[in-house]
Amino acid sequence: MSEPTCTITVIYYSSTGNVAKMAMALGDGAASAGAEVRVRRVAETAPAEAIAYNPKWADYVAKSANDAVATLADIEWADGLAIGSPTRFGGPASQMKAFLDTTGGLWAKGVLVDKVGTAFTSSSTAHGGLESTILAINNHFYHWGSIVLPLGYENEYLLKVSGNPYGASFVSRKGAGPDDVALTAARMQGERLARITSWVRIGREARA
């Protein structure tokens, strides 16, 4: 078995499972490009009464209870990172923000410098903050000294079908799950992340 080209951690928060499905697709894309991949969810911190208000939320919390939870070690381990969150008033969910706010120790040690980072999201409305959520997540990469990687328009599918160069995104109208367009874009984003991250890793190892 060949050595992995790089290590990728996909970290996501999902309340009803949509972002989780995109995270899995992105991880599959990275693995297909030769990366060793970890997919980790951010712990749920919302009060029980808020979760109970939305049956889909409560159902997903129960179903995902045994899924691996993200730790700072998962960030430190990775050459490249993908971070995904649903939009909350135009920014990432508080659960994700709270987790990212714990990375100060890694930042202080400089271990986040030159990691490759990319972001993805989902919203319930077409203008519910898809791009602003991705840009808000990217702010962490800037402060970490990481290399921000957009999805871009590197092929005709992304230009004419998916249409969001910031990162994979999905509009969940009436609670629908991610469609083939969103999942395909997420897989492409994972493949691109692994490909570019492997180049960065090669350059870093050559310089060492």
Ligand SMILES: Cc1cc2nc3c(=O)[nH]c(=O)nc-3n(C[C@H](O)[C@H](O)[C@H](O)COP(=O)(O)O)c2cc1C
Second form
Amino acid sequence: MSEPTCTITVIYYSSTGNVAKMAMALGDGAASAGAEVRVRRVAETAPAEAIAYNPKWADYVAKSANDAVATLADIEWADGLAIGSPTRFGGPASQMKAFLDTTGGLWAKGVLVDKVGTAFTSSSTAHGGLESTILAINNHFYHWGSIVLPLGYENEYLLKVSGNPYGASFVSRKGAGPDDVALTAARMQGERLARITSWVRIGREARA
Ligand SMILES: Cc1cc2nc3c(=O)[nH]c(=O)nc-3n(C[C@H](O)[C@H](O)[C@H](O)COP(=O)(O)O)c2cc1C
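Alright, leaving the form predicted alone aside, put up the form predicted together with the named molecule.
After this comes the whole thing, all chains and molecules, with the earlier chain placed first.
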């Protein structure tokens, strides 16, 4: 086995599994490009009473109980980060924000500087806030001094089929799970993240 080209952590929140599936696809894409990858969910913070009102949410909470939970060490370890959240009223879920708001110590130490960061999401409507959610996640990268990486339009598929240069996005009609288009875009985002992050790492090591 050759040495990994870089380390990537994919951090996501998901209440019914859509963003979780995109996170796995993005992680697979990064691994296929040579990265060592961790995929981590952020902890659920909603009260049990609220979760119990929505059977799909309750099912997913039970199903994901043993999935690895993101820690600050997972951020510190990574050369590159992908952060994904469902769109909630046009922005990221509070569960994700709660986790991101624990990074003040890493920020103060300068640990987040020069990491490469990219974002992805799922909503239930095409104009319900996909881009605003990704942009709001990206705000953390600016404050961290990270390098904001868009998905872009680097090939025909991203331009003409999936079509969102901000980041992989899925519109979940009637609760549908991510389709092949969204999962392919997520994989491409992971490959791109690993590729660019490995270049940044080579440059950093060359200067050390
Ligand atoms: C409280 C709440 C707020 C939401 N806000 C939006 C929204 O602003 N725009 C939208 O299109 N979908 C919205 N949705 C739908 C979710 O973003 C969508 O179902 C997403 O695919 C869920 O992803 P998950 O399965 O990873 O949790 C909302 C859902 C909930 C429960």
